[in-house]
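Let's start with one chain on its own, the form predicted on its own, as structure tokens.
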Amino acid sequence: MSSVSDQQGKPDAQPGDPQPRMKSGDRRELIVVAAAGVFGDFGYFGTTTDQVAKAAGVSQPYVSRMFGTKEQLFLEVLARSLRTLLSAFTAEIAAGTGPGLPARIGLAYVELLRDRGLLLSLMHAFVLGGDPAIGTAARAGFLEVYRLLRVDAGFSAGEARDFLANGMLINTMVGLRMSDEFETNDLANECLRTALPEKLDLVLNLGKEQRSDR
């Protein structure tokens, strides 16, 4: 990645760059969070760094100077998504194991839908198994989630399978924006109610926000 630097080794400011007083780590986080939303909406191949820059309120050259390539930016989105997911699950495990733990972890998972694009960007990463860099990182992340469920949470192999399968179902319905059909299609209504008995309102409200953004 090439960049023009000043005497202190910092990239020169460009129109659309964040305010200079913002710390470098905060700038990076701002862009990664915005990128998660864009990658979640459009996927890896459908996203451009220009779209990410607009979502973050910075210039496209600034994104390129900070991350180098779209692939590297996506890898950072993936890493943040996995850290956030694992942290949420770990917090529930720390609160106590027992019969209610699977339900609590499940609710924590659905709550992550509030972090726009986080779960959908993970799903996009999981279908890129053939990519040497993204596929490797996604497999490692998925296996770390599985390890946490089996070892730290004490799930059986079947419980871990069912948990992950239900999570993928939720991701699929959110990606399809199935909430658009909730009021008009009985099958969509039933599917959403069955998969999200305790968090249906959250998904429906997020669907309204998505429609208002179109």
Contents of the next structure:
There are 2 protein chains.
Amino acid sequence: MSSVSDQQGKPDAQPGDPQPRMKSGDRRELIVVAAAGVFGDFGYFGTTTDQVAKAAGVSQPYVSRMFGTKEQLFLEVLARSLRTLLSAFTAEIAAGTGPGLPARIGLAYVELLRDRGLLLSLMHAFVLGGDPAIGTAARAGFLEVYRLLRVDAGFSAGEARDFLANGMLINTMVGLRMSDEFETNDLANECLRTALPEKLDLVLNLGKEQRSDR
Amino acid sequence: MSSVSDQQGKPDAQPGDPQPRMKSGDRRELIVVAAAGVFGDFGYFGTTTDQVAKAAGVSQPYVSRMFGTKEQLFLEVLARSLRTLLSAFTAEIAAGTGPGLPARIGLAYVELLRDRGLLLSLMHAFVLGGDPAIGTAARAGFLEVYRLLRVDAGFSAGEARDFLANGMLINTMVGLRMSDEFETNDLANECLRTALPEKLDLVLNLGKEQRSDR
DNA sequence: ACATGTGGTTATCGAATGATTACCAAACCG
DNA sequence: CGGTTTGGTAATCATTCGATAACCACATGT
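After the form predicted on its own, can we look at the form predicted in complex with a further copy of the same chain?
The complete assembly is shown below, putting the previous chain first.
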């Protein structure tokens, strides 16, 4: 055999264990992505830097040292989420601003649910508007999205409202893990189908993997 | 004069200081209301039992002993919020189920914003769907609201979705403290006006008092 | 008057958490 | 090779927080 520290050579190298040393920038991105997932599940106050560290496969002090503070880490997660969202919308706008644009942006939005924690982290930030640092960043981000819809995408005020309202409803139902009840509760079933006429399966499949353990 | 412990008789009795002993039930309700405000601001994990205690004017251990655990306290806050919401809607339904019902229920919803923390606590619960206890209660509550809209109020699936979507958007903007930007940011101004065609002043006035300090 | 239940408080404890320090080893570099 | 930068970890620390214990006092019935 040879599994625990051979006499010579590298000790076997378990699958993912012996990370061959990453560049700090890559590691940083990896941690931010992992953090988005955890923050999405437990919110800012509810997540531990240690949870993030474990999710990213590094030690807790490493997270602290790399980001300075948990708040800073959250702000970077927030910034990344907004960047991703805005560029996804911008891409749709660039692909043409015909009457089909609202529907396309809507689809692009739902696609973002694939990125675990992206929209949920946003949502957690949104309800923390009273926090000095997070609230400020969250408001600015929300307004930037609104600006993009109104100005760049050419939505009317009412269209922008309807779009955002649906988005918030989707976020809420994802945060609620409503998909857990999809097969057992008729109301939940209808509610999900009505809010997500397209790409429902996306949310349902998502509900099966997710589990950050705590 | 006579201000610090008189020789005889009760020592002056500062305005609110010498609470003349409350019945446990009343105190409990008082704490739950105070807790709703704090939970609304900081969320479940972000709130300490001590903040709640101070907001309610009691000692921290008293909160712990009365509710057993912070989670239990939050669940009672959640239950109270849902009770209030459902009975407000039920009252509108009882007042007549004509075509004006959706608008009336909408107004009733916005009125609930007066009860500091009620809708925000709900919102915080909604995005914590992954939590075993809170998530279960939150899902059940959300579905009960949906049931009421669909069955009792006679909304179509689409009407129910639109109503809830707008509700979630309003909650989000309140959580974001978007009203802080109302006078300084044109987009925020329009966004608020569009989402709250009626009762905008309610949200604006609300934004001025609120401050739970931390 | 006195026992007793009830509405509270102060003091304190143990666990969890975010951050800091000190240290280590792989990689790069002349 | 020998040094230095860089990507990490283990150990530890100071706080904070939720909960418990011990105690106190007002009210109330008798």
